[in-house]
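The chain below stands alone, shown as structure tokens; this is the form predicted on its own.
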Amino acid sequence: MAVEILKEKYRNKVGEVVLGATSDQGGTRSHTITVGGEEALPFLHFEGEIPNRPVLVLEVWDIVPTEWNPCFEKHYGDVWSDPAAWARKCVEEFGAEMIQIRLKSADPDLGDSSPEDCAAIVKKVLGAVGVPLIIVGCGKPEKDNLIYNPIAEAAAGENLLLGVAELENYKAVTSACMANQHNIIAQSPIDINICKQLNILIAEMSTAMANRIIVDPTIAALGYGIEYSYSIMERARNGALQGDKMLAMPMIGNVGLEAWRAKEANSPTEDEPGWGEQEERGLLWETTTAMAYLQSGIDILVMRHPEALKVIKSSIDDLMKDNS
């Protein structure tokens, strides 16, 4: 006897936003990718259309990054005083399909780099790699509010993908997105609402900006609060597939970042003898956050190791399997 697989129908789908741009669009790019375009909840294929993998991204900082883990000094070690050759090596070498950059020499109380300095490195980078870039900060507003306008201006035309704006100070990175055609990345803390929110104010700015938004939920790692970022993230896609329009956007989470906070992932060997090898365990906390989240729906995957990305990558080539 035949059985009837029930499917779900949704009203709407994820709106779908373009990274990146070639010589024929006024950018440089070797090609350029789509997020988005869901029809259904992750992976669900007989329910609706997945046009669109998630994407796999390796950041990459403008200055040395001593507190990371000393476990990534040999993979990068020989390349991270270069932002542009560690950009390649993640490209070339580790498989990353996309970069971003992380402007944290621009930090008052690290380098104090100035706005030319920063939109200089973005340049640099452009040059390296023929991969979309991802450009954000260092997170103190005061200062990336003064470098987000030379970035977007030294990066016109390469459709970057640019942060964060948060609630509190949208105008600024907004402003530059509008003037140069890039995409904005809105970042709001682990709350549905103010995801909502934010989303509403960006595109008041301007209507085409509602096409060009990715959702930063802020997500956080295995054991210090998956659980609730997970269901922000899926209630954001019910109600996107259900019709609303200001949730109806691709989302982008920080998994490197947040995985390598944990003193889990930190922690020496000799110190937690019982935990196992460091850097293995280290790899498998990020990796284990990224499988979490790719079935909350995420569209970008900011990743560290190289070898978290390498295993998260042929998940993904599992889960995009139409078995149906």
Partner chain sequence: MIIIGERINGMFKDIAQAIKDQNPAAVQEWARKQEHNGAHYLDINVGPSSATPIEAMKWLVEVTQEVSDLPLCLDSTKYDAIEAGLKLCKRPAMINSVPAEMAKMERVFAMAAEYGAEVVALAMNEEGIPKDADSRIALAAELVATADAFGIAPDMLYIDPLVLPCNVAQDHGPEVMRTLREIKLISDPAPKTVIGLSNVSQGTKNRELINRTFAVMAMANGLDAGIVDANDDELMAAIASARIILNMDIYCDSYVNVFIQRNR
The other form holds:
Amino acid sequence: MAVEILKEKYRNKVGEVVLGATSDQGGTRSHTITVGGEEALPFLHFEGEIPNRPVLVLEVWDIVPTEWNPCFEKHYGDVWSDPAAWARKCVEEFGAEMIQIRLKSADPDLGDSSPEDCAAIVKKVLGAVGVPLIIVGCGKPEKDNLIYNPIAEAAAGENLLLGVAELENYKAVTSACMANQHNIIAQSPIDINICKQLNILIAEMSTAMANRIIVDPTIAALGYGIEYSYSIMERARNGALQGDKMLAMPMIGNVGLEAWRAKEANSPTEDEPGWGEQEERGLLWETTTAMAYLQSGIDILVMRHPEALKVIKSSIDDLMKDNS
Amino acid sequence: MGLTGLEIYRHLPKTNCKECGLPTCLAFAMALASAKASLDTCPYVTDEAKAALDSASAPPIKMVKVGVGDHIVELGEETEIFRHDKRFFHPTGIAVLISDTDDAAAKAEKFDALEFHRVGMDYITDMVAVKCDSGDAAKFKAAIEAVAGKTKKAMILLAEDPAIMEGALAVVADRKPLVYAATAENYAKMTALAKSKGCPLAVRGKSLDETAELVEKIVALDYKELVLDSGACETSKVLANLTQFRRLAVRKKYRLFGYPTIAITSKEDPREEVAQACVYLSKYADIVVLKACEKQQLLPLLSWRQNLYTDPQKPIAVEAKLYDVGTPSENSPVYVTTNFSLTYFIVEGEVESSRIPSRILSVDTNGISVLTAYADNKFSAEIIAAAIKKSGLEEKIKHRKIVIPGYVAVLKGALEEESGWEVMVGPREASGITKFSKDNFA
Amino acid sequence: MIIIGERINGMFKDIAQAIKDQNPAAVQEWARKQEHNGAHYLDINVGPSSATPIEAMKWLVEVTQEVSDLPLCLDSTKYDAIEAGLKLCKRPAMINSVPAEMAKMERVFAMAAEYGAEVVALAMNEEGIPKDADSRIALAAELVATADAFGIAPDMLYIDPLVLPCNVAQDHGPEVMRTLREIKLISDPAPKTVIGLSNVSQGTKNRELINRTFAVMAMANGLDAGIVDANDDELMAAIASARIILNMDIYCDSYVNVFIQRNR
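Please supply the corresponding structure for the form predicted in complex with the partner chain (the preceding block corresponds to the form predicted on its own).
Below: every chain and molecule of the assembly, starting with the one above.
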């Protein structure tokens, strides 16, 4: 009996964004990475092309991440005082496909490093690894607005992914990206309407930037509102495929950062004997968060635990197999 | 959606006899489609046509129950492809697999103890699957007996040989286990067995086509307590097939796929198995069977199930009470917020990362956020003051200072008057809490 | 709602003159203006007084396609003119229109199948426009069933339930609304629906207000497309708003601009 399978007919696809640039493209990356381009819902290869794998990133901080769970010390403790060495270890040893540098040191409360220092850190990491880079500020807009331009200029030609732009604060980072041809992270607070509006505002500043946006819908961790961001991403992706060009951007999420804020990832085994062994629980909390978002359309996953990254990588291998 | 006019028209005699009072059979079909006429007014409609038209009024996916008493697991009756369109109704049954070559009793005991408590909720691993790997009827039966002795939760019996299944059912049929599985080779016997014992039956083809064919044959044997397995085991193929089961049942009312589904993990590595189960759980499996049995492996999956099956229309609330962050003392600061879970968890996360032990008073606002609750008069000075009283804060701390969200700074005066406490206006966004607490409490 | 821009029509003096003079300026200006303001299709009608409708249709199709990539909606009661136009269309077009009359349906559906064209199908027959919804729906069902026999999928049809001016046939209003809803019960996939919007306000004062009120009400009842004045900004804003209320587009503060600009 032949079952007539149901394939959705979509009018649009997700835009493709290329990250990084090789030497003949004006950069120094060993290769570029393309994200987005989906013509169907996640991994439904039978109804449209899924041309690019979701990309696995590890996060690197430019200060020692004393607030991270102690279990990370054995993985990163030997390198985490040197962002370049840390990045190199992530790529060479743990298989990160990209690196995200979080410039925590720029935070006025955490060292207040100067814009020039921040740019120098980026240069140093660019020198240490060949993969394309994601650079985000310390999270305090008034300071971050000062560092975007120096970084964008210092890394001109490298086709970075730089962020973050927010509804109340998008102009400085957008101009920095425009002037030096980088890509931008447009972040909205678990709100699809703001997500769309911010894309429009960036596109109004520069039509060229419209094709360089990666959306960060702000993801929540498993157990802490994941279903809100999951549904927002599903709606955005459905909207994109049905023709809403202002939502048709690839999506990024800070999976590791969010998952490791959860009590379930961090509570020591002896405090919560009913929850099982802590590090394994934490990395599976991160893994499960990532796997859920893979089903709602995430394109770039910023991970933290190297073992979680490994599991997700092999799961993506499986999900990318043709199923038509 | 019911049948369309053209679908009904196909079952009508197409004679345009006008005896129903309408000029054409097509007009009559349209009247039926919009429920303005009844099929009885057509004197010439056949019994087959009647039966076909009747079945179209059933829900798109049938409900099937596994287990008995307090441990019944209800599966199916889903109506959506995306949870944001309405909601998912019956949470996926998560089953731990025990082989009859394992120490079944020990594993079952461990399984039965798997219950988790987090954020005020209890999560339970609700099913246990026992698989015949030995090929030995006596051994399988013994394993079933051992498992049944250790847990009352709903069971799934996995054996391909109807004779072996019959032996097992002799022990546990009254527990209404899911019989897995009817295949092209054994379906006649398996169906007879499941039907005679009144147990739900899993149907496994080697493809979607073969599964549909098998369902048709089993329905012809007058048995409909079915659960579907497309027979695929590669993650991506299972995802595609589960998607087709759901889509065809819901969008096309394809009757042969109008049953709940089951997916069994294929990975050996427990981490990869959890990841694979997460795919099936997210996309439409009504039962997921996995071998992983450790607490740290199941807690994330059960949490995702809980989150996925919440009602998106209904804001979820945390219990309105006083929460400790870290180990607060009698001098620790107190923050007040609503009991909208997202707000609460974000505030909690920020307070936690401030590294200053604190308390958070979550006020009952029916689970809505700060500004909405304020506008709705559910987060007023009177209500907050009453919550402070009720929380027992006054016995726990020495000071009389409370931090309110910056968005409701306007409440400061009234709340001070109402409560007699000193009110500090906190940041508007939770992200400002770290700095705020450093500035004020470090 | 799918916007079919109505302005390239020989009924308008500037277009009639353009055809007569073979001067494409006015036609091309309207093509650009309608596209700019959010039209998804351009209606092409040589007008009632053309002596050489076939030649006029060919010319209009060619000069319009010189400046716009939008698909065309070839609007004529003369099927030879439509066929001549279809041969020149660069993208699959829409045929406007066919009533539920067998001979005409045979001609039009055969042509639609050959050219892969969509079809505007009118809920009327030799006896004219029915008053009540049931008769309109029965005619719609007949159109769908006949198209099906020609291998044309139901969703290639845009059923026009036909609205009459609200000052002369007020009682048709609710019937049209019900027709729009129940047409969706004919088949799966359901046929689409379309309305020639300006009919409803013919001969009234407040034409634009009536048009946009009708448009949003019809959308609430499931209307898919309208043959409308795409340069009526208030109408376009009302349609964009109705799409938000009906959860057809995802809200953002700039939603009106997004709706109008989506083809750019």
